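Form predicted alone, single chain, as structure tokens, below.
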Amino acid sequence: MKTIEINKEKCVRCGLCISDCLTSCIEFDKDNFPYMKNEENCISCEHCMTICPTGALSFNHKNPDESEPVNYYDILSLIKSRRSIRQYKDEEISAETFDKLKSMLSYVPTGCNAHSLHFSIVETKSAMDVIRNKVNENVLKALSYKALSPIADKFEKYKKGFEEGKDIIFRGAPHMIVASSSIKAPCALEDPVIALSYLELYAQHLGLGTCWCGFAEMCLKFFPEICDMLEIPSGYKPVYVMLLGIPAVKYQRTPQPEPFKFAEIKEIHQKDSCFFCKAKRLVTNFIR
């Protein structure tokens, strides 16, 4: 069961809770306080309880006092506090920042040293709009083909903002980086996903939002002309997007993630496994 506690002496009713939400399942209630209306759509990424300024919202009975304040220029206080960015001020990075960004991104580690490591940098509004739009129409057709059902089952249930004109992939964001990789590199989808992980960082501590866009990188899977606007080499696949920009939302706060699962080793118990065991493990090994 997934819920929210408000404490109403604290809460001032601002609704960034409602409007940080990514599956839209909070809204006000009739006294103006935020509720959980659809549990369901919830995924628990507590965004709701890290951006409330006064800790008045309590997910899933976590008391907000006992997350930790975000400190911007401590690295294990940056990874606490990452959060995916969906709400960006309508201005542009500057030149001096994106120099930042690009001169760490030389320093990224690859498989086998190879740099063979391409960024598209989307440094402008401008140019940004001109791809959101070329996407957005896109998406519209994909809709309607069969030819295109993977794409088109995909998008089916955000149709009607697509319709009305919502940023649904970029989220308004102005800018983006897709990191693609040779063809030929030894580790052509590990090395771009690595790179994108120590930018988003660095730029967490520039004051910088980001989010991993699964949405984009679908389309320019699908749109080939889109990677030719982001000249993107031949030869050269897109591995993963970036959104970046200003944000406009701040967290107050880290979240209290459920801890993953640790196999502590300390020795080697040797086990006897049977032929079915082996063959499940190795079936699951490649599964994906």
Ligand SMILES: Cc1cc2nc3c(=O)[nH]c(=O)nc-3n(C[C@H](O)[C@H](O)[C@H](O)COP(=O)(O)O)c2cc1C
The other form holds:
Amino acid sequence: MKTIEINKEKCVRCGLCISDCLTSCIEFDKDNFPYMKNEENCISCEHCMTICPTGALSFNHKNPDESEPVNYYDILSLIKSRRSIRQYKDEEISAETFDKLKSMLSYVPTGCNAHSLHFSIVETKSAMDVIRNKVNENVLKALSYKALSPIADKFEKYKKGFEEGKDIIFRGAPHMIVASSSIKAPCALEDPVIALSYLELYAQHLGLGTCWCGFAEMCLKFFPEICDMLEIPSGYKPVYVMLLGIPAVKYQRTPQPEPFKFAEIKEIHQKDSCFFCKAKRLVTNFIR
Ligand SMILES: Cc1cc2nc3c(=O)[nH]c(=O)nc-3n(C[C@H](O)[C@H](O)[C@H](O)COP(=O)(O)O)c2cc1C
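Please give the other form, namely the form predicted in complex with the ligand, since only the form predicted alone has been shown so far.
Now the complete complex, all chains and molecules, led by this one.
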């Protein structure tokens, strides 16, 4: 059950919780207070609670006053304050800032120190628009002519948005970074993701906004001409995409996510697993 509760004395009815909701779960009620309309779409990201300027919104009974203030300077606070940004200013990032990001990237760890990464950095809005338009055009074609193409299947539920010209994939971001790795690299799938994780934190420390973009990653795989536009060298595989820009939104507090599962191992309890248990474990280990 996903709920939001509004403190009507504090709520200024600005609608930031509504405009920042990834899955459009929240709407205004008849008195212009936000309410949870589509609970089933909610992914518990808590953007609604963390963006509220007055601390009027509680997600799942969590008290917004128990969140920490946003802080992009101390490392732990930065990790807690990091958010996916989906609303960007119509401005480009400066060349000096790009230089800072690029020089940081040389320090990221790679498996066996292979260092065989390639970054395609879309540094201008005009170049980004060419890619945005081409990808959106291809998705629209796939949606209208090739109902059976795997990409059409993935985007079917956003069809209306694409037809209305909404930037479902790139969220109006003025830049993006695509991390690719040599197919010969020992950790070809891990290295780019590690690099982008470092980049995300450093970028947010510098006041930038980022968003991992699985949708764009999918499109790169299906539309090889986009890889050419991004100058991805042959023998390199695009692994992940990060959107980048100057945020048009400001978060006030950190989320209060549910903890993961931990095995707190202080001593080893040896068990003799049966053949079937071992086989099941092996299958699980090698799935995907
Ligand atoms: C691997 C990965 C792929 C993602 N792909 C997308 C995407 O295609 N579009 C998008 O808007 N957000 C995407 N996200 C962002 C997640 O939706 C986001 O991390 C989640 O909602 C939690 O919000 P937060 O990052 O602000 O804490 C992606 C995140 C990850 C880690």
